Every structure is written in structure tokens, then in C-alpha cells.
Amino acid sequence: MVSANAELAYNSKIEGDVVVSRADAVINWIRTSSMWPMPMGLACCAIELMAVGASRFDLARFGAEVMRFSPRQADVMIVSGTVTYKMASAVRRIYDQMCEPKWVIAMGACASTGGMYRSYAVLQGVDRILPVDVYVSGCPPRPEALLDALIKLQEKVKREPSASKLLTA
């Protein structure tokens, strides 16, 4: 069992040509360094999501520049914008098609809480149909806020016990 003070990031000791580390640390280091987003741009927040991929904000610094439009190749769903009840089943279906492990970022006020729309047609938060890991506030949120959310998600993934999941699966 890992003690509470143990560092869960990639921390190795080199002995000759052999690198010694924990499986959890290596697997989580790989996962955090290669998160591939599945963009679910449903409304105006999608413009800010596109801006994050541009050179000014450079999502590539965090290993997440490969936007995948196939759910089987993505592991982070970024729901940006207003989720209507009509679209909710499609969002859930795409989430279900993603391979494990998978994470969700709710980007913007509409994806997080329904925003200013209190109507029969708008889902009052994507967390009613998906397990959300990180919320990004704003209407629309700045690209820096999405980068901050990605960093927070990477920190969360670093703390997950990944090797024990593989052994029990």
C-alpha cells in the first residue's frame, strides 16, 4: 500500500541502464501526457474551445492537441455549450462509446448548470447524464480557463490508482 506522503507523479531512480518506478506512477504519467479530447461543441463555447487549439494558447504543451472526432480514440470529452434534451441522448451515446478510462470536462455555464436557459428544452447541467470531472465557469469561458481545467484534470489523473484497476479487471 502506498503511504499518504508518497509522490504519485513519475518519479524514478536510475540504476545503471534500469529505471525503477511504480506502475501507477508510470501509467498515470503516460495518461496525463497524452490526453486526447473529444470536442462536443454544442454552442458558443465551442469557439473558445477552438481557440485553445490555436497557436496562441497551444494545447499541445499539455499533450492534448490531438482532437479526436471518433469516440473510440478519445479519452476526455469536453462538453462546451448548451445541452438540449434532444442532444442529450447523442452526447450520452458518444460518451458510452469512449474507451475506459475516460473523463469529462463541462465547459461554460450552460454545460455546467444550463446557464441562462431555464426552459423545457435545456438540460440543467450535463452532470445529469454524465459524470463530470472538472467544471469550467464562464459565459463563455476564456481559453485560459479551459487550459486550467485540463491541468486540474491531469492532477486528478496523477492521483488515480491505475495499476490496481488493471489487476482487478
The other form holds:
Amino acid sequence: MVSANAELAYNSKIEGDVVVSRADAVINWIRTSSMWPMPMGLACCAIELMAVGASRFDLARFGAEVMRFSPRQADVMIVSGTVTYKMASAVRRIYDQMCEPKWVIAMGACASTGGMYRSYAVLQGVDRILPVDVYVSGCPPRPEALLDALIKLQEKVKREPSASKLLTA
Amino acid sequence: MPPSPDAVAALKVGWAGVTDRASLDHPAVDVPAADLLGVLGSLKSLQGFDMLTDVAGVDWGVGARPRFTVVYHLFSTTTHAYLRVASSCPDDAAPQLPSAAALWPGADWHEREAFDMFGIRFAGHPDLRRIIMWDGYPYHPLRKDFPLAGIETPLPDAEITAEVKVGLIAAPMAGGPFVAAAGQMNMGDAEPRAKDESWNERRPKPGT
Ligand code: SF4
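Mind sharing the form predicted in complex with its partner chain? What's above is the form predicted alone.
After this comes the whole thing, all chains and molecules, with the earlier chain placed first.
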């Protein structure tokens, strides 16, 4: 869960309408609170991804319910399912079309390693073609596992030196 | 309704090359490749087999003669009879049969799949492209001489291949493929187990 950001300190008596914080803390707080997923649903795991978005597990609690089917508007690609070699080029092309900053969650055994498909048709892990931030085990992973992956990713993003990255970019 | 044996009997009257084929359920016939289109056409127009439910390819193995067979599964929506028609490709190196797509439009995609997986060409097919693997993929994966793990090949998109610098690699079999021994009555012995023909990180693929 996104906890209250301890780095934001505000005392209205002293500061009035001014909030003092670090740029990294503000940028990362904004980024972690509205991670819009690009649902790369390729097989059975995508069904579980839908469950994560629906009311019982409710991805919206973490600010990530806005599934964007346009890569231009998405921040985190959730690769949920078996990546075949035929699809691999398309997955990479969609990743390339996402705007920086962008992250990738490999959901399930197939996306992480090829899973049970040791065959001529299946890419043996999507990390061969994309930089993956979080791997989720399971076939399929429980929705809670994907929520946990999102929280892990948020924690990771909170540690990023975003301001210096923006200045040097 | 039981499948009618007359369909086969009537067929044999008109086509001398048609012979019975061993079958556990529905009637089945073997047809020489030269008669195939004529037989299928008469089954459709004279005997009411108006539905082609499947076209399946068979590879009997490297060196087998004939090596490739195509099996057509016919169904009649009026008499509810099934009939199986099998025909072997005369040429083992460049297997080819006439296309049934003009008789049943449904044959189109079935034949594309048989072409994709076995490399069987269908003469007269309206659009004989691969249907599962991508255009330009060099192999036919369901042939007996194709390894399950695959063969190194570039990805379909040259631009992406240049970017990610990986292609299709042979999958690590990690002890597999896991297969059940045929003909074992003892369930313990018949459990799927690893064929010891695999390679992994510790035991690299021979010849690499
Ligand atoms: S990991 Fe399991 S559930 Fe997920 S896509 Fe692969 S086979 Fe399907």
C-alpha cells in the first residue's frame, strides 16, 4: 500500500502555501500513484489480470486501474501470458512505443521463463527482449501476487533518482 | 444415426482405386492421390457429405514410404454419417496433393495448417501461406525430423532482431520431453518420464 509520504513535511503556520520537499520525492510520489498499465494479455494469465482489475481485488486502490490500450498513454507493461516468437516482435514494438519512464512486469511462469512451453514456438522469457522490473511466479499467479508485484514496483520507483535523470536526459 | 456402409460400397463401384482403411470407429477409405478430388467431389455431390470437419496431416517418419498422408474427415448434415478419407502424397521430398478448397471453403485454413506444419503443398489452393508460424519461417515443425526444442532462427521482424540481438533459440529441455511409455499396463511404469535426450546449462547441447 502507498503509505503517507514521510518526506513531505508541511507546517501551515510556518510555511503558508509552500510545501518543502525533495524533487525526487515529489516526482516519484506522482509516478507511483498513477501507474497506468499496458495490459499485454497474451494467454490465460490475462484472465487473472482482468480479475485484478475487477472489484474484488480492485487495482484502483493502488492508482493503476487505468488500463491503456494505447502504449503512448501507458507507464507499466504487464506481460501476462505466453510470448510466442511470432508475437515477440510486436511486444517489443509496443514497448518501444511507450513513453519514458516505463516499466515492465513479467506476470506468470510463461512471461518470466517460457513456463511449461519448452518448444520451438515460445520465447523462453520476455526478459530476452525487454528489460523486466518485477517477475511474478505462478501459473497463473493469484491476483494478490500481481498486486504485490505492483507494490514492489512502486517501492522500486520510489528509490529512483528521477530528478537527476530528468536533468541529464 | 449409424454411419452408412453403402457410402463406401457405392464409392468403390465408381472408383477402382478406393480401398478400405483400418478404422476403430467410422468407415474410412484410402484413395490414390490422382483420384482424390474426384472422390471427394462425388462424396459431396452424390452422397451428401456437405461438411468437411477436418483436414489432418500425418508424417510417418523419415524414410517411410509413403511419408506424408492427408486425412479428410467428412460429415453429412442430412444423414449424420461420418467418413474418413485418407490419401498419401506420391512424392516424399516435395509432398503435394490437390486442394479441396474449391469443394469446401473450410478446407482453406486446414490446408494452410497442414502446409505450415508438414510442408504438404495443396495444388490449386487460393492462398497457400503459413497460418501459425510466420511468413518466412524456414521449417515445418510437426515433421518427425524437427526437434521439439526448435532450431536457431532470426525473429520475424528484422528491425526488432537488430535491436534486441536475439532470435529463436533452441529451448532448454531440462530433462524433457516428458512422455509416457506406450503399451505399459503398469501405471507406475507408464508415468510420463524424461527421455534422456536433453541438454541444459550443465550438459550443453552436443555440437555447440
Ligand atoms: S503462466 Fe500459466 S496461466 Fe500464465 S499464461 Fe502461462 S500457462 Fe497460462
